[in-house]
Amino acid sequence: MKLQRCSINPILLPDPTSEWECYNVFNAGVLYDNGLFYMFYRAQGLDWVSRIGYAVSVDGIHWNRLRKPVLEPTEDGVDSRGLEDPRVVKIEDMYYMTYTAYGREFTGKGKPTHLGGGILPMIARSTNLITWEKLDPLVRGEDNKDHVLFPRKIKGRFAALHRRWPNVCLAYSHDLRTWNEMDMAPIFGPRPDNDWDCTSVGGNGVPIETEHGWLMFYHAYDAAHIYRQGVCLLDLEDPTKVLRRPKAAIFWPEELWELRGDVPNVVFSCANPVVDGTIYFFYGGADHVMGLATAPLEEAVNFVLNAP
């Protein structure tokens, strides 16, 4: 299996007339709801601070943008240096966004991902996709990101994937504000004997519920820091159980705008909605522009069930 690139890629480019999104637009969360695609993309402009932009599409390829951010930093807040890599999901009648807040202070242990500051895995909610209420972080005091909510509660609780480097972990909460450390558990990590996901792994978009389990797309990089994409299958009622994890990658940098950019050799996804049996895999190319690749859901399920 290999995801198929859209022939019109890239599907979203920086706007040279805009101060806040003139350099990079990438790593977008995308939600399909009521017949439309809603994109929430990370944008960087003249000040190199990341903000969250908003765009709408009928086909997932051609987009109409709101000309101002829907989420931006607060001067003295935990996100004073930017908001990054949103992932969006609808649970019951509420929309939720998970995103990484980049601030001036690092309170965790070890070497931080972001030099000169620290990050927090934040959550926000909305009833209209435009106005967002910022909630609390999933955890504090550690270098944690790549968090995404499952599209429904599991055993009566909200469930989220998150990354405690270098592993993908699971967390539960009754209210999205309190996450019990006792409920947090690692799911899987890098495979030292596998060439493409041997150094670090992290979750992508919202897990896809199938009759066989949760279809989870994830990113990884190797010692050369080349980002590739993989897929695995988690148990429906206990996602800490990995049912299947094929050895082969399904997507990697090939196009010039994926190989060269603000960060080279990167394809990074925060969204994989399913529409009419097709997975729409939205991804950032080299931290600069947005691309789209697709695959039939049935093909992806068959691959994860049968590939070595």
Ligand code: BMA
The other form holds:
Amino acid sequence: MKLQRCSINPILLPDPTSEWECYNVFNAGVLYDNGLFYMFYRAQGLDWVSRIGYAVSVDGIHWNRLRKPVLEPTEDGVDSRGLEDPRVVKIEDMYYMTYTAYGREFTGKGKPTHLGGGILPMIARSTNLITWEKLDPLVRGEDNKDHVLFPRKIKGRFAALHRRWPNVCLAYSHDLRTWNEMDMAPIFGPRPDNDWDCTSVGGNGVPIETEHGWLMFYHAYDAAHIYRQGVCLLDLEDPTKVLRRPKAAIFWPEELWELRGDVPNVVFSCANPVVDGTIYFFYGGADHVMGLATAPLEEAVNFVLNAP
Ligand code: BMA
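Same protein, the form predicted together with this ligand this time rather than the form predicted alone?
After this comes the whole thing, all chains and molecules, with the earlier chain placed first.
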């Protein structure tokens, strides 16, 4: 399959006149609802703290942004050092954002993911996409991230992907506040014998429901720390079952702004909404700017079903 880069990439750039978004705008969650694209992007400015910015678009390419963040750190909260990599979904008339909360306290074991603090998988909700209520993290006591909610309940419960290193895992909840440890099952991990996803893997945007299963995009890096993208297919009623996982990557850094930026050699996606049969694959380039690539949904389904 070929994800086609948008000809006017990058589609969102830092704003050099803004204190909070002058350095990097990247790794955005994007929701398509009522004929508009809503983007929630990770922004860094003079203090290097990540905040969540907001922009709206009719075509997914030209964006109008709000000149202040919609979500910021809570002093002494689990996100006191920043909010990273948002994913956004609508479930039964409520909007949810899952984001990586970077705080001062590291409660995990082993080596922390972030310097001098810990990260937790936070959930927030909103009825209007501008004012957000922070709920709780999906788990505590471990560095955990790359969490995203499925767009509908599965067997009566909310379901989420999350990354309990080194595996992409599943979790279930009745109320989005309590996630039963007994239900946290691993789905897949890195493939040590495969060139591009041999070191680390994590889920991307909201999984796409198809008649064959959940189409799930994911990211991975190799020993050289090059971030690439892949796709797999999970069972509709039991997403811990991987039905298909093609060997080849589908997308990797090629453009100068993907090869060079704040962190080199990174394409990182938190959003893959489908509009009129087209997948809009939004991604951060080198942790610095936002890009867009598209592919027909049908092509992605054929690929995941048939590729070796
Ligand atoms: C990951 C996340 C992403 C980032 C990527 C590359 O661990 O922190 O936000 O894009 O690293 O730096």
